[in-house]
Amino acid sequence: MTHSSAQSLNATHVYRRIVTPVVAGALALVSLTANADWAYRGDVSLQLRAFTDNALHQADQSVSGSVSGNAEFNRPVGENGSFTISPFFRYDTHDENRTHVDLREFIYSHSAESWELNVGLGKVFWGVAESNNVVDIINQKDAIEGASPEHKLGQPMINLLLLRDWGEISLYVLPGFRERTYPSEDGRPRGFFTVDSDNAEYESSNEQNHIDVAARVSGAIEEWDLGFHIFHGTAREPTLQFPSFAPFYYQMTQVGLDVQATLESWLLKSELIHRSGDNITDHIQLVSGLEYSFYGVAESDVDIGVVAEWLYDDREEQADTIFQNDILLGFRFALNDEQSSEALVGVIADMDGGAKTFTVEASRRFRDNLKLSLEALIWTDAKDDPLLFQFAQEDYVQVELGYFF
């Protein structure tokens, strides 16, 4: 590649990731200031990550910091309509890909007695499991932000929701695709090789302009909440091509089921999908488990939940996910105090190779508008796992202080 070609690619990369959303955000803010009827909320957070080992790749930082901000602006439109704008930004001291601006939502909603219409850039969540939501397919994940299902890129959509006595039918037309985000060469945590996001390829000749479609039917039968969906379009999770490690976004059809039963102190959960396509092996993925809650432990205000889940992919060793045959065991603590103190501690163990991933998440509020969060991620016994071995020295502890307004 020539120097001028590289400059052109870099310019395109910067434009796509920074300039376009900044301009869109600026236009949104202009519209906000033009009308005083907007309600808003948001937060600004300072984040610090400390890595316990030297990386096995070229990123050499042991500590990195960043600042981020979220906001949500809502405005009623007429009697039955509303408009929502949710901008997001992060500046990272080391990872240029993690420095980005995005519009999570830019969507108009209109509600009627038996239906609701949503048009614009939106976020949708499907799923009931704790460890991995295999049914959650509408939005692209913002993978450099973290594994939480709240970290999503806004998806262009036309969504018609039909309300029925027994439940609801949700229909989607998705005219546009967002590519997955990945760490840069200087980013951590990541694997040995940097993903070449600038040279992504597509099975569809329409590439990012392919129009995806989806539908979901959901309802409740006594204690059971049920959801069935079908999706056809561009896979949100690409395969990585060798040796360039450029993402390849294939076309696929996914059908799935999510089930949750609430039986007093028990929660029974399950997510099941089948994926098929010309460029993937037809396969089934399953996440199934339970959660049991102990309320008022030792006559205190403390609640403790025990979570257990099984994660399975019938492709086994050929799977492109780390969850081929794994077990999650976790403990959820809620102090039920004025500070909303809570914690989740868990381990996901590979039943075949023995690799383990330990996670800790904890948070506590201070006053009315400050929140301190702690996160830790540790990989162990991963030498025989070709995917997890790359993260053997990527263990980190993260502290975040957020101001809410």
The other form holds:
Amino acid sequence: MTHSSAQSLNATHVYRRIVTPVVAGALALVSLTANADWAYRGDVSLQLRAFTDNALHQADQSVSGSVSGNAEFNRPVGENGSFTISPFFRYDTHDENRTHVDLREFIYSHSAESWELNVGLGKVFWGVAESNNVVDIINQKDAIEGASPEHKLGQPMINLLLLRDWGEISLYVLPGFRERTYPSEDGRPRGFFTVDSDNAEYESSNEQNHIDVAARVSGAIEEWDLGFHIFHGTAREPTLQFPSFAPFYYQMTQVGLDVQATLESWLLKSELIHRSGDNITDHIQLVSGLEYSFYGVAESDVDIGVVAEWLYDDREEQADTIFQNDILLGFRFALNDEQSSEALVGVIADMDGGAKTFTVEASRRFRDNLKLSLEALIWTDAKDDPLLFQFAQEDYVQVELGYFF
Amino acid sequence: MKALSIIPLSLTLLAVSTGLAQAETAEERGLAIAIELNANNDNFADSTASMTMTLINRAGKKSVRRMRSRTLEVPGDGDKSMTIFDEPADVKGTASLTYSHATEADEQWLYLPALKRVKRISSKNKTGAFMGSEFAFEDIGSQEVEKYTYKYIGDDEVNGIPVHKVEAYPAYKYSGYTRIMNYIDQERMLSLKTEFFDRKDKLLKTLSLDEYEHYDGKHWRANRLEMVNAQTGKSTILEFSDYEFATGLQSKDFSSNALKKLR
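For comparison with the form predicted on its own, kindly provide the form predicted in complex with the partner chain.
Full complex below, order starting with the chain above.
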């Protein structure tokens, strides 16, 4: 923890200065070649959040609003290549950190008979679980956007994929590190203490320029899907230093596996990792559970899925994550109607302290291009939880209207 | 030695099959028609097509879904198929991959573009509505002879065309149907109409297949399918266009990695 914060401050700002013009340039590039055959998809969404309690911290707004845009443009390059650009932006009325732009993807892909090479800014998903994907290590989380694994910062990468009959081997060189995003002092919901993300520190003297490496082998054997991985480099999840609350990004080696068995209506899922490093206690994290679906409940078109998962960290009380010994129980309702109406109701309960996080997500399509989504997050029995007590007054309801193209 | 022994063997077979033809049961005749119908559909190697699905509710209000599909024929097993959704826009880029099997459970994956995630999903859900339409997953899946048992019912007419009536009974225990009545064009051996009976043996849906086209002089395909739900009054029209056959697709084009690359 010896390196000056001035450097990382600089790096963050340089990154912002680079990413903004690159996003603008990418959009200009797409519009200039608009008559070439770009495939595209995306949305522009308006979001309103209403907080039900007064905050324990200085951000005292009871309502905040934001507008965001997501797009993915893809076009073939020659016989075997393709190029993908996925810009993102959000403007937030209160939180300056949530007002940000990013390139989720800016990547060239070359496909051959038995291999594929991807070079650029990419987005990769690993994992099988529903509550938390502990194996999903390649990209930094755009945590200020929410907990869903779709919110990720574009990761600089050179990725070689070897395709085999039984599955694939994926090798990564990851030059350049992205810092996790956190709410500013004016943002909600947030913890009592704001993370000093402008003063991040690094174990590696190369800071954000440390080159990380990773490999994953994955494949399917009948109803079993298996993945093994190893990662060496900068942890995506920092430890927070006291009393500055500046993130500290340590070096680590992570090995892990993910497995899913698909047995008729039952899905059995597990993700397991082991992390080791000079600046952390070596530990394992586990997410393990099952999903069962009832199709066409009571002669209707409604499907109901039940998800139960156990989240465990063997450091137990010493764990710096909120999932040290927790149970997720979730119910997914799909009406299978014309409007694709869906709802997800879930609770993550701490088996040690008793704190509970309730989530409700629901969505419904309107006309052909609009979708209305509702989300609510409620924390209960959190007063005595060493981390979650900070969120006891941060309950909110969010309404989002998206236009899709 | 072998070449010699074939002659008497095939003569014997001929004698046996002639014998069967005389005393053919309704089940045997039904199966024979199903085999002929299926053969008419097979041997295309691979195909690609665009689809427009129009959902019409009881009040006559329409909503449209568009998608593209590619199919690979797997000799001796069910087909491999991929579907990519273009409309409605909120599901644009979502794609599914299915390895269907004649008698075992199908294997199925879903690609979620916002997450870049390929998710293996349960294939048990055969009775569910495909994209909120009147087509159930089992109606649009790969049709294999082994998925049903059959019975020849008799002859009839559909729009003045002489047809065979063959009833099919799903072998799959989670099927939503007790029986499916097929009306098969006697001359061309093509399905013109299908009636689906629910678990209570009441008429649930009627499918009409129209605008048959003889692609490349080899492959008969109906370009317009209309499914009418007799119990709810809702209907769905499924129209196919841009059919192409033997485009050179291979097994590797139907992998989970290929699913991610589909646009």
